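This document starts with one chain, in the form predicted alone, laid out as structure tokens.
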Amino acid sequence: MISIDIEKSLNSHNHLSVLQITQEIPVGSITKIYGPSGAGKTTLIKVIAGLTRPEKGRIRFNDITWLDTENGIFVSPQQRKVGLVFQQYALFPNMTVLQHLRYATNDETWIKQLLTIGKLEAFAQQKPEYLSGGQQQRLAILRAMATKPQLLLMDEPFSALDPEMKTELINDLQYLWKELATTVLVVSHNPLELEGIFQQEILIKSPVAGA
């Protein structure tokens, strides 16, 4: 179980507000995070990953406390070992597709399986600048999966994919997530996107005014 109870100040266009989330997420589930622009969807996954800190709150994952502001507990992002797919991909420009995956894992069999799932076998020696937007997005997903994370956080991960590729990739990923018992949180701006794959949803409404 992931237990989240946080308050985090937001500053969007010089407008101060507070993101307040209290949620329990079953391990191994797939959860969609959605809501209006500026509500704090991306901020929430950054807080869970440990990339930003809330002013107040607690986060527990599998009975391990990652964050407890009252008691001064903060587990670093490296120790949380969360898989992350950023909206802007955050790829390394000087690394090939293969090097991105080898940077995350030494398991060549697993790398080959990921390349096949992402349909990037023929592009293994290419650097990001020679890949299309969809190929870069698939690489970002594969890199996040390379460590076989227990928790995978994804920010608009399928936005650059055509419908056929999206459907096929999601089907393959669902198989891997089930096999690895990965808990998945997906940020989406489209409430109708990916209908049918989620066990639950988190709707982030407009944040509370004032900080």
Second form
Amino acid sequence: MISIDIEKSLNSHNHLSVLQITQEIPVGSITKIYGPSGAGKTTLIKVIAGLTRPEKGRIRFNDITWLDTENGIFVSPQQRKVGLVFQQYALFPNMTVLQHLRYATNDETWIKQLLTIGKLEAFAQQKPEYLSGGQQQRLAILRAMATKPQLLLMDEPFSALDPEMKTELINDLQYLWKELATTVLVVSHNPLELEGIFQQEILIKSPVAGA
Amino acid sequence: MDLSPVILTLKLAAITTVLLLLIGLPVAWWLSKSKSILKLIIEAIITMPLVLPPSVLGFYLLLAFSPQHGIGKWLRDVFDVQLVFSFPGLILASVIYSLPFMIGPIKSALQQLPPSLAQASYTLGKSERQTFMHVLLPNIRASVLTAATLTFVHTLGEFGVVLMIGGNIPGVTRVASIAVYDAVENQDYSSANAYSLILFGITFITVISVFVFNKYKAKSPLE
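Output the form predicted in complex with the partner chain next; the form predicted alone has already been displayed.
Whole complex next, starting from this chain.
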């Protein structure tokens, strides 16, 4: 079980608001996080990944405390080792597709399998600047999966894919997630996205005004 | 014409550049991510050589490393080392004087990289050092080259600081810029012209090479 109970201030458009989330997520499930722009969806997954610290709260993953502000516990992102697909991909401009995956893992068989799933075998030696938006997005997903994370966080991961590619990729990923017992949290602003795939959803409403 | 000032200048510039790369990369990295008050103070200290008259900096270095005072006395008593009027003294002065030329461009380049690059690396389990070596540094190569070149050519042209701390000892501390001054003082204009042309040529070729290497993308220090 992933247990989240956090409070994080958000600075947007010169006014202060607060993101408050209390949620329990079953391990191995697929959860969709949706809500309006600026509600704090991206902030939430960065807090879970350990890239941003909330002012208050606790996060536990499988009985391991990742964050407890009261007791001063903060597990680093390196130790949490969640898979994270960034909204803007965050690909490394100096690395080819293959180098991205080799940076994340030494398992060559796994790398080959990932390249096949992402249909990027032919582009293995290409750097991100020579890839299309859809190819870049697939590489970002493959890189996040490369470490076989127990928890995968995805921020608008399918926005640049055509419907056919998206369906095919999601099917393949679902198979992998099941095999690896991966817990998946997918951020989407589209309420209809991933219909029939996720087991639960979290609606993040507009944040409450801060003091 | 005596070529030893030119050789000494090139040696000084090369050693200073290598040392400043070793010092400047970690310092610039720390400055690019730190938000502490200490950062402001260190940034101000690093910027001082840009705005201080070189003779003032040289004077204080001369005082600090004079064998009769403070650090200089301690160095002489404990390690039997004298930095003033010596080549190692010139290196120390050059490192301090050229510090902002190495750190400034590297720090700016690191600050311009999207934070998500480092964050993506952290989520893959990579340490800050691994992230710096494999992700950040390769993506600021052009700026590192620009910084190293600026440092090199700036050291070639140093005058006030090296004169104050090194004096004008042939073969030891007489660098090309001092040789020009010395030649003019002695009304030996042909030697002054020869040294000046060599300095101009080396500097021009070095800067042009960087622009070509960076495919015309090298940043001006004033940008």
